[in-house]
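Single chain ahead, by itself, as structure tokens, in the form predicted alone.
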Amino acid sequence: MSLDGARAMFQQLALIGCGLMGGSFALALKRAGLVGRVVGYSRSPASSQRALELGVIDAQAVSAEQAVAGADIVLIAVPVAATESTLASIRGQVTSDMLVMDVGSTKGDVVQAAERALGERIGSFVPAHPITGKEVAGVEHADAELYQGRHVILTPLATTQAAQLQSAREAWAAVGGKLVHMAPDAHDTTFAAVSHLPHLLAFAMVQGIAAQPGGEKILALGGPGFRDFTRIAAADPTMWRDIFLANKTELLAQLRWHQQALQAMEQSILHDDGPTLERQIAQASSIRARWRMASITQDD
């Protein structure tokens, strides 16, 4: 499955979940000339039918098992809570030379689900998490540029076959991804802090304002700062429900750190302690000023 040379491509991609993430991966592989055919399946036939109409997939399967038959690369792009049942449904079609990946935002639960569902075929599975997305869902918003220049976290297992890991690296690099390897638990701790908690806070802020008397009028006067802070609150509710519950231990630990920081600032305000409050703000301001997105260059 090397990607070198004019004839180097995957013969068939099985896309399980024809939405934004999966559709974007299919379009990116197609544009790069790295896949001969894409067979798609979604629980909602309307989703895979729309993907077919848009040219994201080339054929529509009636089941995940049918989509995987004959594929040499499989992308599972479903809510993390559906990972185990999806992998279990395709187990009979998974071969030792097939590459199977997911795009889930949590990894510890995904790894455990894969081990249960795939059994001795677990060597074909490479857990992946591309750090990208949009506030809108659906294959209509699929974009071949979605992964360009964005980190893709791989959390291979001890049982992952070397050939599958190399193919995963090459495939994600070919669609523009910047590869980073992490252990599943380190991944979940990191993204509880920098992704899951921010989403939780954005949802809570919008709810907190809307629940107040006159909340709608208050929201109507929100400016650019409010817009930017709460942009991610428009995200898919089902997906984020599953992420919060799947990574609840790490998310709750991060929430406690955040509560401590809020309580410290609350005390400064309560006691009119301007110098301490200014130091707290200055510390955060300095850290944020030095921060640069996507500064990791590690690929091993």
Contents of the next structure:
Protein chains: 2
Amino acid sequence: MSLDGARAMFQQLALIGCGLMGGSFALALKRAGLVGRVVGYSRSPASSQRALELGVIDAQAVSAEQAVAGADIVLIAVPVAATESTLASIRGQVTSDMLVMDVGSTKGDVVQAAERALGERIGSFVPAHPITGKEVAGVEHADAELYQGRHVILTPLATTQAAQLQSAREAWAAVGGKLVHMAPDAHDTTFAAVSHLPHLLAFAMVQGIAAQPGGEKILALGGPGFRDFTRIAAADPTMWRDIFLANKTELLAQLRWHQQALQAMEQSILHDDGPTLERQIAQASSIRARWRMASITQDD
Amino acid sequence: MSLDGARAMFQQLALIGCGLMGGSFALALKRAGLVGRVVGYSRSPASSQRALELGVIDAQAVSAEQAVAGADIVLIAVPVAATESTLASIRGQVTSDMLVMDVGSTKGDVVQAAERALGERIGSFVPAHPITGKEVAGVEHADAELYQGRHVILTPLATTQAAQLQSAREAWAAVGGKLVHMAPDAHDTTFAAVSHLPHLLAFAMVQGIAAQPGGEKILALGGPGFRDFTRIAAADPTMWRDIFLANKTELLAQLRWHQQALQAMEQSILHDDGPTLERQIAQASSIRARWRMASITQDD
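Okay, that is the form predicted alone; can I get the form predicted together with another copy of the chain now?
In what comes next, the whole complex appears, and the chain from above leads the way.
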């Protein structure tokens, strides 16, 4: 896509939160030729300054409200817990033909927050969750390829305007995303299962070993299996604190499913019941061996 | 290392169990020029036939006993549960200057099995556990690089002969292993923590999702975090059944440590205690971010 002879799809992107996720979106949208100008705001001026230096944004705003004024597309890429206050702060600038999106890892709480914060402007909001990330944060790790081949979940509401939904789909498709529509609660159940619970277990795994006498020596002998199993345990503490609290009900429900399966295997081990244990493992093993990440990307 | 002008360190390797682990050892030892001839035996004749065709072994034996006759180095690379019967079957051929090793993932049970099976020949036995593997089994996946840069744990006994221990060290070093000596029980605690428990949790994770209504749809949306966390869930069912049962006490003790850490995080979530939850996650995150697999290899 090129700007030659054609107007960019969007005149101005307001990027609220100039970090890894937001910065990568801005870079990718620019590279696709879909946006004329990017105005960024970060709660920390150092972050938006860095984004400006790196060419991720073209101008710094002094507030979220100022960034949004005159924009036709807004991406809120702040911690989940800050979504509502951010939306409330820009409400006066949101117009009926503006597209507003987030990138939060939970959706039920975001939808409720948006309904409270945006009021009659809720039709401009398309809740989004791109399934990607890195173990490193910050705009210096922003990467125009971050969304390439990744699922992007949209959870539109009954009130979401069709034009905004269509623009959202086009924007995410242009940065390489594979679009999936889900209801907010189905989203939260799904990601409690495949993302939030694995993170919780990985954090607990590292803590459980470190708490033991000789824990450091034990950790030192972890091999490739341990490395991969615990990779996500290095993730950002405030982000994951917010996700766990925001999606508490679904997360704890998923923990119960997990513990039920675990207890059944524990019983087989306790009673030296080899045939049942083998059947349980074989079931998991054959499911996992057949599983493929839907989006084939270079790091598969 | 070369055979030119020098005798190979070993005249004949008896490989009992021509699979991934054993086949890789034979290939690596051959490539290092350390062995003259490899005689293989597998319970399944198709496996040793395939090993012969692939040049992993030079001759097929009709029994483990026949393979060991005349060998100066023996590698038992069979499922952990078959170790004792294998050792018992070769006892009559084990000499006082022969080196006999296993590659089992547990060591306490193997040491006990070896003491029962080998009797007065126990001094020839050096229990070994190379920390490596693949999610695929079989000699067709044998790889001379499998042990390159990997930890190899030796758990020698008071009765282990010094000459055999030295030969074992030289053989594993020649195939690229980084040697570590441990007591059998310290080994079993360590690997219950960094390997066996992660496998158990990964199996239970896949099972817990698959057991739910809509489980297949949920699994389909797993991303890179889920992929890496559950990679080990595709592992071999009979191998892991045997490991879990052989190391039952240590595995269940490690499960308790894990559940203690998990319950503490669960309480923070239940009570919306953000500060405590963040502290718990931050502790795990900083430990995991600093953690490095001791052996730096190409896939790090």
